[in-house]
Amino acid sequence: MQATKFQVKVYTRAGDIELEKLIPVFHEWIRAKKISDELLIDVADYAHVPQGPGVVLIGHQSDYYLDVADNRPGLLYSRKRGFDGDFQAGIDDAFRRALNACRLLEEESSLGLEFATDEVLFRVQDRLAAPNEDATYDAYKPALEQAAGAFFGHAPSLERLGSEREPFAVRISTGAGGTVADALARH
């Protein structure tokens, strides 16, 4: 369980998201600092790509996407760089600043977002050290249950997705109803 390179992805309430829109929010987020604890560097635009990375907001430690993919627009929190914490503890900031990028996406009344909490991707970009296979499965079920169950307040179900060729991922139906705010409030 060395890997760090967690990903979390909170979907959209709204089906169509005007992409061309988070250009400038996401600018001036490098401008002000919204992330206080990262370095922000750029936004790239992938809006062209049919069912891609949509826009992101490029990081030194992490990027953020609002990633368009399978249809199902959410933000795609993406650490890239290593965790100095336990795993429970990587897991946990995965989730907080996923959860932390949708609350200041739902504030930018331009945008018009709104951002589920009944569902949940959960992802780890590194196959060598989190193969997709039923033993890191095992690994990682009772920190990513203890992570929901920390922000949603309800037991989850988890349910890992692809195939041994693909990155290692666990759908996480959450079963809460509330708002980001709320799941960030708890934790």
Given for the second form:
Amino acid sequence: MQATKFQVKVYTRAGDIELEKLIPVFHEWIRAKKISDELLIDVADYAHVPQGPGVVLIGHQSDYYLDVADNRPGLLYSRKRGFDGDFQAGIDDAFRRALNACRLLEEESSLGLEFATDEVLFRVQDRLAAPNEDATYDAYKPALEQAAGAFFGHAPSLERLGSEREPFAVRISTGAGGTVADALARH
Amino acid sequence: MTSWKEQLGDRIPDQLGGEVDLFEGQIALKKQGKIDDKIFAETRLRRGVYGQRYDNGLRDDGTGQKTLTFPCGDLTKGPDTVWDAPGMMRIKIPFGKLTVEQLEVLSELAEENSDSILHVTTRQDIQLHFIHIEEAPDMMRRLASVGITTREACGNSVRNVTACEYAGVCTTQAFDVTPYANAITQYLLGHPDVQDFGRKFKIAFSGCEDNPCGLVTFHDLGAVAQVRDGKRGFRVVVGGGLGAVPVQAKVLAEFCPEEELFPLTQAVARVFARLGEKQSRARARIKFLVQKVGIDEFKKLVADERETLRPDERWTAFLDDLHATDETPVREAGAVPSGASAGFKAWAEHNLKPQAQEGYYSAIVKLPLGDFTAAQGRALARLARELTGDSIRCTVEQNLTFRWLSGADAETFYEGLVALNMAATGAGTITDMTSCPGTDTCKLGISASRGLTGELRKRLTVIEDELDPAIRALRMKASGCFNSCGQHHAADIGFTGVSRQVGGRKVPHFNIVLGGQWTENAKSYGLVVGAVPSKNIPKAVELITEYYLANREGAESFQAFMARVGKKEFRKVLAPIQKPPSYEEDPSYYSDWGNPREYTIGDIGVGECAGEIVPFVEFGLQEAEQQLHDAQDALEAGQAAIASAGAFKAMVTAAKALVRHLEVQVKDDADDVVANFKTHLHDTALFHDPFAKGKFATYLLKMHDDQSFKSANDEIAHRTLDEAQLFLEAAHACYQRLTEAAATAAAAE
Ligand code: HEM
Ligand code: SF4
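Now show the form predicted in complex with its partner chain, given that the preceding structure was the form predicted alone.
Every component of the complex follows; first up is the chain already shown.
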């Protein structure tokens, strides 16, 4: 069985972030259907939870978090439903949607946000199909290298993170220094 | 592995596994259109799978109501409930007890199926939000593999049995109530005598009279541990409840010996199933039955019922091993080191409680709005595994308590919390607020209770250390509507969401409820002082606390102060901030906390608070009850004109609910409501009482004609209130007749 609950987190350049400012922005995205091929539903505010999911744009196909876990703010894309297409396309799609959301956030002048592209976190929230173990890593490595190379233009270096209890996670050091727009333009 | 079912194999107990398989089968049948909407809704509710705001597929985006176009098309999971719409899962945690492993699995589910947040509820449950129904069966299997069932977490059933989080380790308990709470949970789960209720039934245990932890007075059935002449038993109370009209439970038995507790409970359940209201949900809780027949008659009914019960060995079998639920500490007892850090000491002041067992402590992890993340849950589980063992409790104040912490490890535990950003100080103080989900996710929410408590928390936390101890000790609780899920009646300062019309627009407000008592099992409820715009609530808190500090006598408690000065004085204090500025002056009043959309009540949906779906009309009738209640308060405060206007409004609200029930379009204004009421309910004789005929309807018609309520003196106000009371009774009865008639017609088809 193929996992599809992929998560991609792209970190912001500056450390501090005023989460409350995301709330009106995400509400406006829903109103304006900013992510036109997805159904956006509501905004969940967890700004009160330290190192938490921050502010979440809840959708049907996926959620978009301005997540502050590990005290490292970033845009976390999280796919919740199945994906029509092969494994590589599914991973590419998750990267693209994450980067696209970053680009949209960078365009919001009220936020003054900028995202870095040198490091990306990839996770799979599916302990049945993708337990956090070597076999999963071996299965995902080529596809992640391919996706990262295609978006960021360099051969990345990968590191599996966390313990067996935690979701399967990989830190991808991309070797890139460009903007999210560059990355999107590349692939 | 291809499925959780296969992966978990026989770690899923047969019984639970079978139930989940059945539910999964029903999901498949529903998708094929082979199960009726209402039946499916009841099925999923009984398994803890609730609806959530916007699940009718409609949402106001701030500029008007929009359709959420889910891919499932017409498929529904209940009347007007879209299949794909996210829902909530309520996970029943008997007496709030979690093992390390359970906390780990819950955290995994929060990440994989929800938004990585676990929420502790006011009845010691855990809730996960934004769940897709098709993921529920596997979630249930994973829960079952660690001994958790969501069965009867919702629906007209026995809800989670709660108990003090200190049961077994408390310094004031008569004895440990845990084995009793545990055994009765198992005994009643799926018991035939508890399947036919008109409404939910909540049971709570308390180890002593004086402390609040059990909150038995607002439960359908409460049991307080007592020892008499060396014999264990319980003072049993019945018929308490919150909601629009809160009621204190009445004493059913001053001393019920331990071996009689189960049969007594069973007898109460049978009387409730037999005689409790079934048609009108608004009056179906057992509190209404107790009120109707009177406690003495109720006692007789229960005693008679008790005689008819066939003895069951489970009534007493658990008494053979009252230590079955004992917890074993993983570390040796020890003293708290004297040279501890200042940070630790500040935390320990409110968050560390000595246990009855020397050298052990219970540590409270104060959660912001009852929330914690999956990663935090996992890390807490690690801490617990190392230091406290399987001794975690979800608390009614939406925190987590870790028991059996050795004093010697207390600082290590604290350091662990600091690393997780979970070492917030001041558990059980003014910064430790409780809130229901409110408009964030609840379909019935009127105001943003979480938005409000989040804001108050933020403001108060910064000044926490400067607060006068008397203020710091106060408790605040918020509910998003009159259903009172946030238990605000039992707070010093409570808030209930209401909306008010101002200059043609709706403005979110909270009714302020003052002087409720948390201790002695929530011995008395607060009184409504008045409604204040949401955005002025922080100011209101400031005014209330300043007024209290400036005028209290000696060490007078807030309850005593409230009892002495009365609502009237507080009304004066709040008067200057009760009126919002116009929209043009300050539009921020026209949206709610944490929600920039222009405020609307258009998103309020049909509630699923229990069992089957609650029709809109019942909310109208409830709202009318609340208005009448407020009117009564006003009369007590000597405000005759406000009281009679309120009573008239209550009648109009009830009339509107009935008119709408007949699917007649009606506007908000009284003229339109009364005109339609006359045409559709009075002239058709639908509202007629079998005996009094049109009498009650004329109360409304006449009052609307002569507008007597506008210039009421005390005497007129009294009469208006009496008439409104009768009108509301008649409205409930009318609604009941209409539903019965519809049911008969359907059966005849
Ligand atoms: C007519 C509908 C409802 C009524 C009358 C109602 C009433 C109550 C009351 C009185 C309590 C708390 C106090 C107690 O223990 O007695 C409660 C608990 C609670 N309610 Fe409601 N409620 C309703 C619907 C809802 C809905 C739709 C939601 C949100 C989805 C909700 C969420 C909660 C929560 C989170 C709790 C704490 C509960 C627990 O774990 O059992 N309620 N409800
Ligand atoms: S009090 Fe009202 S808004 Fe809050 S959870 Fe209960 S029903 Fe919903």
